[in-house]
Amino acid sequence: MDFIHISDAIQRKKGKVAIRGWIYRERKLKDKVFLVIRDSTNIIQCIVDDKNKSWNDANKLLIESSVEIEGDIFEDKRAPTGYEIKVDKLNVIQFAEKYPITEDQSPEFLLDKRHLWIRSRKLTAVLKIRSTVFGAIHEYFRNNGFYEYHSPIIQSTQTEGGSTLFEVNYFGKKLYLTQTWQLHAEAGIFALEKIYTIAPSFRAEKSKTSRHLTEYWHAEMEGAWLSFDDVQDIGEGLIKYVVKSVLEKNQEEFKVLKRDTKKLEATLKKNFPRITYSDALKILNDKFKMKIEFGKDLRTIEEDKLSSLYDTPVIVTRYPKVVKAFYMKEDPKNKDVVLGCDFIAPEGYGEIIGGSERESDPKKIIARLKEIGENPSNYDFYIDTRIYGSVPHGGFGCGVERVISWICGLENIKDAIAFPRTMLRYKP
């Protein structure tokens, strides 16, 4: 027979299948061996009898262990997914040891196994979402006019702040792991106009919170001719379209989640509420009695306090120029905050959008940089892009795996990438 995978042998409900798996669960009794198969689509029991012509072999198996089967599915209310199969033929592939991970692990010892446990339910669960979203993040970009555009790894120059670069040893000269696509990405709206990518991008950040990769994936977008308001449109865009795919595609991943999917229908019902900084620190004061001084950055605590009085992402904007980049361009009426804005998630799960409309004029780059303490001339062929042809642009960067998390309802985020790099978590 042909092989198929346990969802399509569970939509057949009756008749003879052919299935391949691992050991998902195995309880061995007298008379009977229950085996619980689990592939890329589910799992399902089996039964293998005493009279089973692989009796030996299936009282041998153990969790993870390889096999394939042929027999006769049927219903079966009290079987894990509703359904069993009477097993006629049992093919063992790999006698699998003893499984190393057992009931009651840790969370360190589960990431020491991270190869291992990426095999469990709910990481399984978790990838087949983290896909849909990436996929969903490509098609949002295409529909609308985008071109895919990919900018170095390695670069010479930081972007979002020195103390967060990893260096790099590059033949002799210190380079770094780029933070962001941002620069080289506004060198080539100048040919392509609107352009996005997914890319790894690398902080330093000496973090150890529940919210902070080292590494992670960033889905940025740069386009000319953008104001501020289209890069808040486009962002508060690419946030329901991707919600709106996982919702449709990925249900049974949801239910093995035990995420409750209707915390997500407001994203696609309601418009997001976008408020300025300066109307986030009078919310946070009146609601919270917490006083924060104009100029401070919002911190984990902060942008709490403000998801938990929204169903939807809420967009701030306009913050104050001193904590943002030198590339955000300053606010026409008011000088002291800049064109910059943050997509806080709600239920706690902190920024998920990063965005601005870029500072076109090369003499407010360059006085920028200088305040910053950093060399212009180290950024020649940034302000190049200013003198030859500059226009009104913007863009933005979304860290794909908070919005995973968020999605997921996941306690950490180091459950949203398959193999997490953090401050002290560089391996398997």
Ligand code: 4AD
Second form
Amino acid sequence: MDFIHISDAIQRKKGKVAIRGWIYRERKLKDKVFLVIRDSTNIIQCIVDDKNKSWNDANKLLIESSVEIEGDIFEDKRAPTGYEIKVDKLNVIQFAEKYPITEDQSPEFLLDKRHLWIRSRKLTAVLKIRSTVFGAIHEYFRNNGFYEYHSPIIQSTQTEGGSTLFEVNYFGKKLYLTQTWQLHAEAGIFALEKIYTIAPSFRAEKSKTSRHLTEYWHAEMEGAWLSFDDVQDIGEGLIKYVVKSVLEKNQEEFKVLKRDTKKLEATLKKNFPRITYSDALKILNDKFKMKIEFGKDLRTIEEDKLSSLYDTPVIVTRYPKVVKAFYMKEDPKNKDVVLGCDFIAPEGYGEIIGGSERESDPKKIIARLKEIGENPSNYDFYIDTRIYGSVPHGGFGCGVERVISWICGLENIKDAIAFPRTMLRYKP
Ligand code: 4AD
Ligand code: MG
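Would you generate the structure of this protein in the form predicted in complex with the ligand, following the form predicted alone above?
Whole complex next, starting from this chain.
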């Protein structure tokens, strides 16, 4: 017989089926062995009775052993997924040793055993949603005329501040792992105009928070001729498309995660509020008695308070120049602020997108580089983009694990990726 997936077997409702997978749970009685089998699609209870040729094997099976099963499927309301297979043939592929993961283990232990823990129903559900999110990002950009484009991972300068750079010993020279594709993407728009990528970015984050990884997947776009409003519109379109895709494709996974998907629906239906940084300071003062001086960046606590007022992401614009990166365009109407924006996710999931219109005046870029202690000659390639046919342009970066964390309602960003990397977590 041909093997089919458990979810397909359940759809058939009755008749002979052949499935294969791993033991998810086992219970041994005097005359029956109950095996719950798991594959990538679902779980199903299977019963082996004492007249079966493989009765002895069934009694030796431990959790995560791999098996092939043939038998009759029928409805049984008491079974975990409503169906059961009465086993004719049981073929053991491998008898697993005693599985180290049992109930109620510490998060650290589960991270040590991550290579096994990714088989759990929770992580399997998150990884399926993650796959939808990546697919949706590609679709959104490709449907909107963006080319996929790649920047180098090994780079010779900082972009997002020297304090989070990872150094690479490159044949005796000091180079860095990329923090963003952006500077080399700005060169690419003169060839392709509209480009995007999904690639790992690296940040040497010393903070232990529930929203920082040292290696994260970064969805970035850059476009020639884009205005500051265009950048925000494309970011809002992307988030809406991703949320629409997971709601269409991942209802089963949301059930496993016990995620209330009603909380995501406002993001589809409503326009994201767009407020300036100065509006944000006023709101924080009026509603929460938080007094923040103009010129201070919004911290986690302030972002969380702000996000509690909205059921969609909120876009905060026009931050003070001093808290934002050197490449952001000075607001022509107010030289103290830049045309940069952060998208703050609902439910306290923090900044999911950071973007801006880019400064086009090479003199301003050189002055800002000097202010942050950088040698402008290291950025010659970048400054050339402002000398040979400069055009207005902009782009953004979206932290994909932050988006997954919010969509899935996770407590910690580490569960949004199979093998998380943080300051203290670098294996397996
Ligand atoms: O705001 P950031 O630093 O912006 C840039 O890197 C720009 N160059 C992007 C661009 O315009 N092309 O990072 C962008 C996003 C943040 O909004 C956040 O979602 C995510 O990247 N991010 C992180 N995600 C997980 N762990 C970290 N340590 C992150 N740091 C930033
Ligand atoms: Mg940012």
